[in-house]
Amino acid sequence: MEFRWNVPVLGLTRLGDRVEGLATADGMIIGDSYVLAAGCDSPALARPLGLFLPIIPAKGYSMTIPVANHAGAPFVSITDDEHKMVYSRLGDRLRAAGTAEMAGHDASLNPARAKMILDHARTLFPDGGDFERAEPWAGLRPVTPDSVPLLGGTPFANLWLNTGHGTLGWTMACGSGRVIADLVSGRQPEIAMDGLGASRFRHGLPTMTA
């Protein structure tokens, strides 16, 4: 197995009813399969092959806060429906995320944004770690209309979709990436595919025509 890193990919080419190859900054990487899992970047990268992918960017926010000495930062994740907020330790941090924003590919940090997450945190955790030390983040996650992410097979026959989980794609990661692997492998999966695939959407994954 070979990982490249920091290498940035093109576009796919096709040959008939398959993908050809992967153009990348380094050259062209030629594969006898492709998982196409790029996030916000997947419809991009699918666009050239004629397959639309309804993901557009939702940005989320989140505030990373060190405990440190304080006592009262909790022990398990913590779900806010009121505010919309969700609170989760990690280790000696305390992470509280919320909120969506619908800009575009903009994936620079709302100052507005992020502060009312820290001003929710506070309130509802006081003496919950040193708020004046907090991280802010910000960062794009790939959604479709009905939060469900597109994960099965395309028309070609050697490109296969692992994308458009929103917020949800390290919960998902380990059984979409079994479920991949499977299909791939041309191993029946172990959860049921119906509703998963892009072709559930009015315009879904287009008949490929040469």
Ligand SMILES: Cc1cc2nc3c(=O)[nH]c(=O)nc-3n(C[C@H](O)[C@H](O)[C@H](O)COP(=O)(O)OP(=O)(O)OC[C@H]3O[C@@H](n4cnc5c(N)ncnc54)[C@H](O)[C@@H]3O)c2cc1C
Second form
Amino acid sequence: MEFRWNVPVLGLTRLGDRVEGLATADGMIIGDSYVLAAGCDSPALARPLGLFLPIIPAKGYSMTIPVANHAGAPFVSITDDEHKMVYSRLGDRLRAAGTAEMAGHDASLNPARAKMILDHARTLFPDGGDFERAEPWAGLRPVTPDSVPLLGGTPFANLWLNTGHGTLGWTMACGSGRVIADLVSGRQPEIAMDGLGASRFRHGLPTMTA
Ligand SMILES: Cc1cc2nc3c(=O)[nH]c(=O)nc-3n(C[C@H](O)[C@H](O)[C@H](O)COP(=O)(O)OP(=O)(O)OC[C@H]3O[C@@H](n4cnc5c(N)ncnc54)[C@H](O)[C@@H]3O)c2cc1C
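Please show me the structure of the same protein in the form predicted together with this ligand, now that we have looked at it in the form predicted alone.
After this comes the whole thing, all chains and molecules, with the earlier chain placed first.
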């Protein structure tokens, strides 16, 4: 197995009903099968093939707070449903995350939103850590209209989708990877695939254009 880090895919080239290869800045990469798992950039890569993927970015924020000698940080994961916030203990740090900001592909950090995350954390866990040294982060979640990922095949025989996991990409990563590995290898996945494919949307995956 070979990993090619930091090699952006510029486009997928097709040959009939198959994907022929990936055009990259380092030249063509040819494979037997291709899995599209490019997060919020998946639609842009699929579109030139005539495939419409209903995925948009929903920006989320996290604040990572050093626990230091504070005693009030939780040890288990906590979901604050009322404020749509989650809290995870990562060793000597407490991570608070939440919000869904629709700002297109702009992943920049809005300080007001980051502060809101911190304020919620401080209110819930007043002795949870050294809030002055919290580190902010923002990232884009690839969301679909029904918050279910796009998993499965496409009109191209050797192109598979593993994308659109929204707020739960880490949670579903292993299961999704297993399903795709089974499909690519010609095995029956252990879970029912109903309602997971892109064809569940009204326009679905259009038939290929010539
Ligand atoms: C604040 C926040 C908190 C979250 N908390 C949780 C949580 O607690 N639990 C959970 O399960 N999930 C959580 N998520 C969601 C999770 O991070 C996402 O669902 C997950 O990252 C999606 O994974 P992905 O691989 O599909 O997409 P991404 O993580 O976006 O990865 C896509 C990859 O494709 C690469 N790529 C894109 N275009 C190209 C190209 N043209 N060529 C080459 N590479 C390309 C990108 O560089 C990137 O590495 C959270 C998200 C946020 C923002």
